[in-house]
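Take a look at this one chain, the form predicted alone, written out in structure tokens.
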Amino acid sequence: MSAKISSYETAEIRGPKLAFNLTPENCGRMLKRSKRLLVVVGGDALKMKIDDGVDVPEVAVRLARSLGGTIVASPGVFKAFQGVSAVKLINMGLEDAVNRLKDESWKGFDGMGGYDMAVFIGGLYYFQSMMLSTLKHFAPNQKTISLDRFYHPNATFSLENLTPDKWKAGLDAMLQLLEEKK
């Protein structure tokens, strides 16, 4: 945790527990250690391709394929995943996904058990922040990573505030690390 990192939203009120700052390379190493990965893609994902030059659905698919994860896409962005194969894909609102992650007795979308790591990317900042805050307070054992361009203090781990170029380069480096042969 770094004292120099501040949230993207200056009015965001957070508790004393802040997200640990990750570099994309460290994030890749951490994700490699996850046993069951859930990638949660928010409704702002398509806008990020236009604004920042990052194809968030492609990043989510490459991430899920390399680690055998499941993708939960919000209904507004789900059509971007049609035609994708070899990845378990769920069309669900983020509130429902977060409510399921809160439930300790939930067995996952495949009935094989809960997810040890949930990666959030492509959500509206203020909405995703509230979803991460919900998990921080009501599912303290659920590890979350925010791969968005802006620091999310309510995640367990988050990238720092990055320029679009640094964000894109960092995601590419992380995906190359994950896709390397073991």
Contents of the next structure:
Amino acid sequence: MSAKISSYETAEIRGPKLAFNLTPENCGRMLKRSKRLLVVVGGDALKMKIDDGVDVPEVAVRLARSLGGTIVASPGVFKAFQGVSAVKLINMGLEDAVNRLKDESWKGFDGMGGYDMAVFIGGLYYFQSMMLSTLKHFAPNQKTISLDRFYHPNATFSLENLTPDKWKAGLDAMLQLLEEKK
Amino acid sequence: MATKISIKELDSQFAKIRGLDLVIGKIVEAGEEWSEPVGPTPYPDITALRSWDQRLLARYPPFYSPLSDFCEFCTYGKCDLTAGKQGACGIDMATHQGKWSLLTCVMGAAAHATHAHHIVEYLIKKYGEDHPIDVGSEIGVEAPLIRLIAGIKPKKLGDLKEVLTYLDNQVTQLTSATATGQEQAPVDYESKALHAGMLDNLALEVADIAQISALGLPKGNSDTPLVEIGMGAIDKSKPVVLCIGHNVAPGSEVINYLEDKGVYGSVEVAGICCTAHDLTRYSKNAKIVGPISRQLMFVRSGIADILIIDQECVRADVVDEARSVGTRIIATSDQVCAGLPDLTEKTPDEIVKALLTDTPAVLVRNPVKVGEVAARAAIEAAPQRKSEKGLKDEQVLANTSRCSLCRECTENCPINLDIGYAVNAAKKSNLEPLQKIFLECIGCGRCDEACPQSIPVLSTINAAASAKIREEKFTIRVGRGPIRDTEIRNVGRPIVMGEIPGVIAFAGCSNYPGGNEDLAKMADEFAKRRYIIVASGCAASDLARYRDENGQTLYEKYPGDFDAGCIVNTGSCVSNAHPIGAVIKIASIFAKRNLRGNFEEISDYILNRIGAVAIVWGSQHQKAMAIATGANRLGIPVILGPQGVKHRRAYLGRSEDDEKWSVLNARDGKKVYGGPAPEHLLYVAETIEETMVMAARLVMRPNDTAKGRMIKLSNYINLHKQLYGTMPDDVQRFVRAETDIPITMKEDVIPVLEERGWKPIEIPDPTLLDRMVLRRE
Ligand code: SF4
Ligand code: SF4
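Could the form predicted in complex with the partner chain be shown next, to go alongside the form predicted alone?
Whole complex next, starting from this chain.
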């Protein structure tokens, strides 16, 4: 029997192009191939630690470090990254960041070129959904992956809807896989 | 485009003419009492300001976030427009989003224009066309938007009719552009959306100055009375007439009738949304239940004996909800007939009888009649009202036993509250999570619809929070209407020089991501920092619904002047005209710029010199987007809260695009760097931290003096450090000379500037308009 994948918000029903649903392990395999990774951390990230027990800033830092990626953190959560070293960190609102990501001629935060993968984690569901929609429609070559606990149909790849425990365990497994690389 | 031909003196073989200004479709006789010359765009048509719009859109291109992947506007469709695909008619997604943008703004503009029609027609019928426009003795510039856009100076109610005719004509033309096969470029859709926004702002002013003049609403005085607001403020022991919507006419007639009969003190007249504001402006004994988020909650309480619905922001289920708790309903507007039988032609006796017997919901399109009928029916119905209608709290909460924690409700909540978890906790007798949700809930009721166990979820939230509801009683300063010319004279210079760090206007609906307290905390912080705070509509109500650590509401804590460190409530949605009008008046009164038909020049002035920004933290309605877009055309940036992303469009600048931030120096015509000031015209923020720092950034203007920039930068850097823990990444873009750096921050800032290769630049006399250059080198 095939499982029904639906968006987290009931009415967030999209069209023919929906995110490929991946397990956390498959996300890890996919991410391993990334040469220029951008991790976009949304403004709901701190709440997720309280609600779901997942320390999203820590996940983002481990992820970026393991792949040499850059983190762009929404201003509301930026303070949580204070004192973090060995990773490039940008403080920028999601709309501002996506406005740059959708521009094919943009040279990235370091001037070295665009990003081959943008990971989204920690955003307000409806807000992040719309940012992913912008990229899906206006930057069709920009690959995006949502590592949030909820399925995001507008990403290129997304986790399915998970319980907090499964999400936490899945992210751990994914990070271990990525960190093994080193 | 409207064209003006001025003929000072013509002596030809055909005619002799002296002192004649000709404007398309209209002749303005020289020597008319208003001596101000007519600018280039009186009554601009839909393309008259296109070149100004294109300047704005080149700097702040539209940023689209589609809410749906399809176009469903014609029978070729549905068409999939994903990722570059075109629809059967040839439209692509960006153009489709442009169409949505125009549609949203034109819906808002049409709603406000119709509202203006209704109120002006009612007032003319009652007070006559010659009733003078008088919005206060200290207010010489009585109608800044009308002067600026229409190019007329209205003296009596009848003068507003020509502005209404213009609005009708333009709204029709804009709507026509959205039809299939018409407009086809996003940039032109956006230019038209900006036009719709401008019309919306104009309609606001028409409606408000008419009602201020004729109904004797406050005329700009700062010390209007404090009145009660809150679900707990309503005296249930009295008959209760509840008015929902935006048109004060029927509600004010209820008060008139009760006063005539000498029984006003024994009947409670209250409102929700903007009618509530205007009722308290009309009579300080009226009460405000709350903003739109309280609509369903309060109607379900059954406390109202009579519910009057007028127009705009009336929930589509309110008639059924009110009926289910035994409240009688009177619909009053052509816009919201609600499927009800029209009893307008019946006598008051017949209508009262119908309401109290077999027809508990009726349409009556005559405000005077509504006044009598509602008052009489409420008095008669009140004794039949059970002390508490519907189920008792315990009975409602007992429903939670059916909760299976499926979380369907959570997945339907538009702001992602974990209501399922809270209902399930209540099942185990823990009401705390539900009580917390009450503080954040926007009262939409979507969770009710979602629950497969038919648990009335919203009622459950209310039952859990019933003690809080009873205590929900705050104070709000009655909407004062316009800003006085004397106030503009006092603050004009410090605002333009930047010494008052900015004007921050709070507007919009109560569609917040996490409760209204966030809004109030933002206003509190900016008032403490001595910005000028202005609020209108549901945002003004929500600022009141909060007490600080000393138990004071913001209206008790801060004076109501248009001055640094004060909080002004201008009134209802239509009173949003006044913060916008105040900004225009700075250009006119302080800078002595002509307003008459001079839109482009004044917008250029505002964009480059007046540090005003609006925060629409809870945008829900199309009207909110229309108001914001109108402000944008005038050069006022707006920040929306996260739900505003569903309006699908922002106008974003890019701070690193140095080329786009050049301005002309009016002193010598040279192109110089003006900085990303303001960086965006319409930005959607995710969190309050982002909103606050963004607001402190968006009030910067190229014209700021060194002292002014120092004050603005000091707030910006300080908030950035406080909320983000770091020095702003873009500080170097805002320092023109070392004198701009706040003295106490020099040690921190100078090394950063050096590291980032900063070089001093000249402070220009900034403009985007060639014709404003005084002298070319
Ligand atoms: S009524 Fe409140 S809890 Fe229910 S869906 Fe709406 S916002 Fe969420
Ligand atoms: S939808 Fe109903 S049954 Fe499901 S979690 Fe919510 S309240 Fe409980």
